[in-house]
Amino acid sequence: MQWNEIADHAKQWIKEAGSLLVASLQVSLVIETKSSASDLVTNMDRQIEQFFIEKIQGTYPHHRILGEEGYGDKLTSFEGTVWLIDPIDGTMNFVHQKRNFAISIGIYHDGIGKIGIIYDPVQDELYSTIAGEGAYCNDIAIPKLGTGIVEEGIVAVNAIWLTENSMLNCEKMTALVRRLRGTRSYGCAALEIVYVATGRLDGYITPRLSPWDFGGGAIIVQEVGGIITDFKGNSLNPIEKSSVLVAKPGVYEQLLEYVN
C-alpha cells in the first residue's frame, strides 16, 4: 500500500475542502438540528462529506468510507482500508464563532491507524502523520511528549460534565478541576486531541465520541507518545462510539483514576 501517495492525496483534498469552508463563511448557511437543539448540521457538512466521497471513490474505489453525515458505507467490520471523515468537527463553532472547527480524516487498514490528518482552515494549521514516520504541523515536526502531572496540567473538558449527569461523577470531576492548573473547552474534539499532541493541552476528557471525531486525532497523538483510550483504559474501536481519555504520559494515569 502506497501510504505516502494516499496521504498526499488526502492532504490536497482536505486543503481544498478547507478553502470551501472558509469561503462559505461569507455567505448564508442552511442550518438544521439533528438529535437536539445543540446538535447542528449545515449544508456545508453535507457538501464537504460528499466532496471527499467523490474524490476517494474516484481514486481508490476499493476503499470504504465512514462519514458523520452518513453518505459513505455501512460498516460492520474494519477489514481493508477505511476512511473516517468528519467534514466539520465543531459545527456549532462553525455556525456561531466562525472559528475553532476542523476537518478530520483517519485512514485505517484492517483496523490499524495508518494516516491521521486534521485541518483547521481558519488558522491554516494542518496536523498530519503517517504512522511510524512522525507527526507534523504544517510540515514542522511535532516533538515527542514528555511526562507530566495534573497539578501542572491544562485539561479540556466540557462544563456539562461538571454538572449532574449520568456519565461522569460530577463530584470527582469538580475535585479534578480544583487540582488542575486550568481547564479549557474548545467544542471541537479533533482540535482538542491534536492540541494534546502539540502540548497546548495536557489532556482531554469526554464520555462520548463517534469514530469520525477521534479517528484522525488518535493516530496523530499516539505518534508523539500520547495515550488515548476509553474510560476503562481499553483501546478505542474505530467503528464504535466510545468514551475518550487522551493525555500525555503521567497525566493520563492520574486522569484515569477520576473517570474510571
Given for the second form:
There are 2 protein chains.
Amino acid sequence: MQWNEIADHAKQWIKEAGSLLVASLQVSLVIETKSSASDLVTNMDRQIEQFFIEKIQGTYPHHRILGEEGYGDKLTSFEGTVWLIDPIDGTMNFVHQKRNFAISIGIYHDGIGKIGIIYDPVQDELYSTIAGEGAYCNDIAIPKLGTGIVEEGIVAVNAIWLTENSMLNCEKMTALVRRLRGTRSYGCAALEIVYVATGRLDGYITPRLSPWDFGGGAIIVQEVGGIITDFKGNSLNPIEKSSVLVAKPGVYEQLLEYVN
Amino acid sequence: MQWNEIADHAKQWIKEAGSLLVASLQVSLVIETKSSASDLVTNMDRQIEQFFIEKIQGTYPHHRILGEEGYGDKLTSFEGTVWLIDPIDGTMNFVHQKRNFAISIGIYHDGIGKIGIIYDPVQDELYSTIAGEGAYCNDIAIPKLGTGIVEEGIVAVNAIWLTENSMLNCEKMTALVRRLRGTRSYGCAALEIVYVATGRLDGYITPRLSPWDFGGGAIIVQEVGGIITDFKGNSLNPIEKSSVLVAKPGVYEQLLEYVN
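The block above covers the form predicted on its own; next, return the form predicted in complex with another copy of the chain.
Now the complete complex, all chains and molecules, led by this one.
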C-alpha cells in the first residue's frame, strides 16, 4: 500500500475542505440539532462528509468510510483500509465562534492506525503523521513528548464532568482538578488531542467519543510518544464509541488512577 | 484630554510589547512562581511592565499606573488618569502553550473607563475602544450584542469552580452547567472578556480578578452592550480585586441568579 500517496491525497482534500468551511463562515449556515440542543449539525457537516466520500470512492474504490454524518459505510469489522472522518469536529464552536473547530481523518488498515491528519482551517494548522515516520504541524516536526507530573500539568476537562454523572467519579475528579496546575476546555476533541501531542496540554479526559472524533488524533499523539486509551487503560477500538484518556508519559499513569 | 492621541500611543506601545513577547517565545524563559505553583511569573511579565512604565512616564508624566507586577504606583484613590496594565494575562498559557495570552490596558479618568485595549499578539488581534466611539477588533467594528438565553449559551467557567469552594455555590453552579449549551475555559481573563464582546462566548464567570485583569476588557465589552459586574450585580471598582460576571443581555440576568 502506498501510504505516502494516500497521505498526500488526504492532505490535499482536507485543505480543500477547510477552504470550503472558512468560505461558508461568510454566509448564513443552516443549523439543525441532532440528539440534543447541544449537538448541533449544519449543512456544512453534511456537505464536507459528502465531499470526502466522493473523493475517496473516486480514487480508492475499495476503501471503506466511517463518518460522523452516516453517509459512509456500515462497519462491523475493521478489515481492509478504513477512513474515519469527522467533517467538522467542534460544530458548536464552528457555529458560535467561527474558530476552534477542525476536520479529522484517521486511516486504519486491518485495525492498525496508518495515517492521522487534523486540520484547523482558521489557524491554517495541519497536524499529520504517517505512522513510524514522525508527526508534523504544517512542515515542522513535532518533538517527542517528555515525561511530566500532574502537579505541573494543564489538562483539558469540561466542567460538566465535575458534576454528578455516570461515567466519572465526581469526588475523584474534584481531587484531581485541585491537584493539577490548571484545567482548560476547548470543545473540540480532535484539537484537544493534538494539543497534547504538541505539549500545549499535558492531558485530556473525556468520557464519550466516537471513532471519527479520536481516530486521527490517536495516531498523531502516539507517534510522538503520547499515550491514548479508554478509562480502563485499554487500547481504543477504532469502530466503537469509547471513553478517552490521552496524556504525556507520567501524567498518563497518574490520570489513569483518577478516571479508572 | 486628548483620548484619541492617548489611544494611538497605547495601541502603538501594546503592539511593540506584543512583538517583544512573540520574539521571546523563541528563546528560553526564566520562570518563577508567585504565590503558588499555578501562579507563574516570567522575566517577560516584568520586562513588559517596565516597558509600559517608561513609555507612559516619558509621555504622560502625570498619569498613574497600576500594574500586575507592582512596579507602578500604589493607588488608594482613583483620581486623575490611571492606566491598569497586565503585561501578560494568561502567563500559564504563555509558558505552556505559547498562545492564548494577551496584554491588557484599561485607562480610567476619575474612575470612569475611557480606553480599553487588549492585544493577542500570536493571533495579531487588537481589541480596542474609546468609550462612546465603538469597539473594534483590528479595524473591524464589533457589532452590538443582541440578547440571549442560557439554554443556547456557551459560558466560560473553569472546572475548579465546580468543586467545593468559598466563592461560588457548588450546587447552583452544577445546575447552571447542566442547563447551558456548553462551557469552555481558556485560562486568560482578558481574552475571555473580549470573547464575550465578540459573541464567541455568551458569558464568563470568575470569582477573583484583579483590576489589571478586567480593567481593559470591561470598557470594551460595555461598549458593545455587554454587562459586567461583580457577583452581587454591583459595578466593578477599578482599584479592587473582585468577582466578575460578564455576559450578553438576557444571559447576564440569568447567570446572576446562579452566582449571587
